[in-house]
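One chain follows as C-alpha cells, the form predicted on its own.
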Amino acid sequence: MSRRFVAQRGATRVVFAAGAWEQVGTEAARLGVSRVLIVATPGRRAAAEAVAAALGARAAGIAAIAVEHVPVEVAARARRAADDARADAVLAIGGGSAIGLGKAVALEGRARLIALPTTYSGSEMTSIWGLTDGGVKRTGRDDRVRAQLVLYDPRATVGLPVGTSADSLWNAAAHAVEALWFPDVDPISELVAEEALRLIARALPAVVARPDDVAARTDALEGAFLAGATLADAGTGLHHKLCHVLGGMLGLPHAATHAALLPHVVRFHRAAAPRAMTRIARALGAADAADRLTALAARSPRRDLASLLGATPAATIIERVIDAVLAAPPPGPRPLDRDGLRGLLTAALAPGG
C-alpha cells in the first residue's frame, strides 16, 4: 500500500501521498488564496506551466527565475512579479532554490507560501530563508517563511537524476544528523531525527540503483519530510555554516556540498556528541556513526570537496572560511577553533575525501 498521510503541523497543512500534485486546486481553494504567482527554475518552467494549468483562474502567473542560493537581485525581481500579480501567495515548484525564492517573497509578507517539492531539501518545512549578497550568504528565521501548504508528491521525484537525488538526500541527512547534536534538543525531535536518517540511509542506495523505484522515492521523500520538520524543531551548527559559507563565497551547489562534507564533520563531533552518535548509528544500524557514513558516501555518487573546488586555491579558501565561520560560531557540541576546522577541512579536501 502506498503512503498517505495528511497532517497539520503548526501552520503548515501538509499532504502526503502519489498523485498530491493533483490536489494541488482543491488545495489552493481550502487555503483560502485568489491569486498565486508560481516561482521555479527556468527548467522547471513546463512543470510550473502544467500547475498554472491545474490552479486554473488562481494563477497569476509565472516566475521560472529561481537560481540557486537566492542572489537578492533574483529575489527582488520575483517580489516585483508578486506586486505586479497582485498576488496573495507565492507558490515554489522545485527544490531548494525555488522554495528559498519563494520564501524571499514571503519575507516581505507579500504572499502565503506553497511547497510543490521535487528534490529532498526539506526546506519547505522550516522558517530558515537565506539570501546571498555580495559573495555573503546570511541566513536567519521569520515565521512568514513558513509554508502554509506543502504537497508531497513521490511520483514527482522520480525524474530527478540520480547523482542530483544523491546529493539532495545527502542535504536531508545532514539535517537529521545536526539536529540530533543540537544543544537541547528534545525527546520528539530526536524520535523523529533519528527515524528520518532511518528512511534516508535506506532509500539512497535503493534510489541510486532504480531511479524509478516509486517505494524507494516514497521513503526519501517521507525522510527529507521529517528531516527538515526536525531541522525547524531544533536548528542548524557547523555542517551548515560550513556549506551557506562555501555556497555563498563560491557558489558551490548546496546539496553537493552537504554530500560532500557531513562525513567530516559527524567524525569531527564524534567525541564530543556520544549521544548523537548513538542514534545515528543506530539509525544506520551500524557500530560507528562516523564510519558507516564514509562508507556510505564511498558507494554514493558524490563528488569530494576538491572537486567541487575545482582550480579554485584550496589553503586560501580554507583560511578564509575559518574566518568567517569563527567570526558567528554556531552552536554545537564542541567548541570551535582554528587548528579543529583546519583539519577539518584538509581531511575533507584529501583525495576521495
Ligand code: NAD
Second form
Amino acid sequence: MSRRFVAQRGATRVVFAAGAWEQVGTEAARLGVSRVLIVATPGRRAAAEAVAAALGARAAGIAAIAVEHVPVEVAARARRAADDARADAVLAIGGGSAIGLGKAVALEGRARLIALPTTYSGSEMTSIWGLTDGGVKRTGRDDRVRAQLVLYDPRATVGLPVGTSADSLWNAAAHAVEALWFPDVDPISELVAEEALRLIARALPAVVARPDDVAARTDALEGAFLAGATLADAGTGLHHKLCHVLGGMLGLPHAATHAALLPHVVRFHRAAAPRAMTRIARALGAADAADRLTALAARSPRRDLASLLGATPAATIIERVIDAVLAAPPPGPRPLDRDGLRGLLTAALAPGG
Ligand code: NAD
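The form predicted together with nicotinamide-adenine-dinucleotide (NAD) is what I want next, because the block you gave corresponds to the form predicted on its own; please supply it.
Let us now look at the entire complex, which starts with that chain.
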C-alpha cells in the first residue's frame, strides 16, 4: 500500500499521494479559486503546461520565469502577470525557486499560494519569503505567503536529476538538524526533526542508486515535508547563515552549498549540542552524528566547497564570510568567534571536504 495522507496544518492543506497531481482540479475547486497563474522555472514549462491542462478553465496563464533567490525584477514581472491574468491563486510547480516566486506574488497581491513541490527544499511548508536586490537577499516571515494547498506527488519527483536530488535532500536535512539545536526548541519540533532525518538518511542512498524508485522518492518527499515543517516551526542558525552568505556573496547554488557544509557545521557544534547530537545520531542509526554525516557525504554525489568556489581564492573568501557572520551572529549552541569559524571554513575548503 503506497503512502498517502491528507492533513490540515494551520492554513495549509496537505495532500500526499502518488498521483496527487491528478487531483489539482478538484483541489483548486475545493479551495474556491477560479483564475490560477502557474509559475515555474523555464526548464519546467512542459510540466506547467500539463498542470494547466489539468486545471482546465481555471488556468489563467503560465509564467515560466523563476530563477534562484527571486530577483526583485523577476518578482515584478510575475506580479504583473498575476494582475494581467486577474489571478486569485498562484500555483508554483517545482522547487524552492518556483515556490519563492509564487510567494513573492502572494506577498503583495490577492492571489493565494498553491504549491506542487518537485524538490526537497521544504519551502512550501514555511511562511518564509526571500527577495534578492543587487546581490543582497532579504528574507522575512509573513502569513500571506503560506501555501493554502500543497500537493506532494512522489511520482512527479522521479525526473529530478540525481545530483540535484541529493543536494536537495541535504538542504532538507539541514532544516531538521538546525531545528534540533535551535534555542528552546519544543519537543514536537524535536520529534518531527528526528523523523525527518530518519527518512532522509534512508532515502538519500536509495534515490541515488535508483532515482526512478517511487518508494525511495516517497521517503524523500515525506522527509522533506517534515523538514519543511521544522523549518517553519523552529528556526535556523549558523549553517543556514553560512549558506545564505556564500550564496549572496558568490552566487553559489543553494542546495549544493547546504550539501557541502552540513557535516562540517555538525562537527563544529558537536561538543556544544549534546542533546541534538543524540537525536541526529539516533535518526541516522549511528554512534556519532558528525562521523555518520561525513560518511554519508562521501557516498553522496555532492561537490565539496572548494569545487563550488572554483577559481575564487579561498583565503579572501574566508575572512569576508566570517565578517558577514559576526556582523549579525545567528542563534545557536555555542558562541561564535573568528578563530572557530576560520577552523570550520578551512576544514570545509580542504579538498574532498
Ligand atoms: P530549484 O527550485 O532552483 O530547482 C533546482 C533545479 O531543478 C531547477 O533547475 C529546476 O528547474 C529543476 N527541477 C525542479 N524539479 C524538477 C523535476 N521534477 N525534474 C527535473 N528538474 C526539476 O532549487 P531548490 O534547491 O529547490 O530551491 C532553491 C531556492 O529555494 C533558493 O532560492 C532557496 O533560498 C529557496 N528556499 C526557500 C525556503 C523557504 O522556506 N523560503 C526553503 C528552502 C529553500
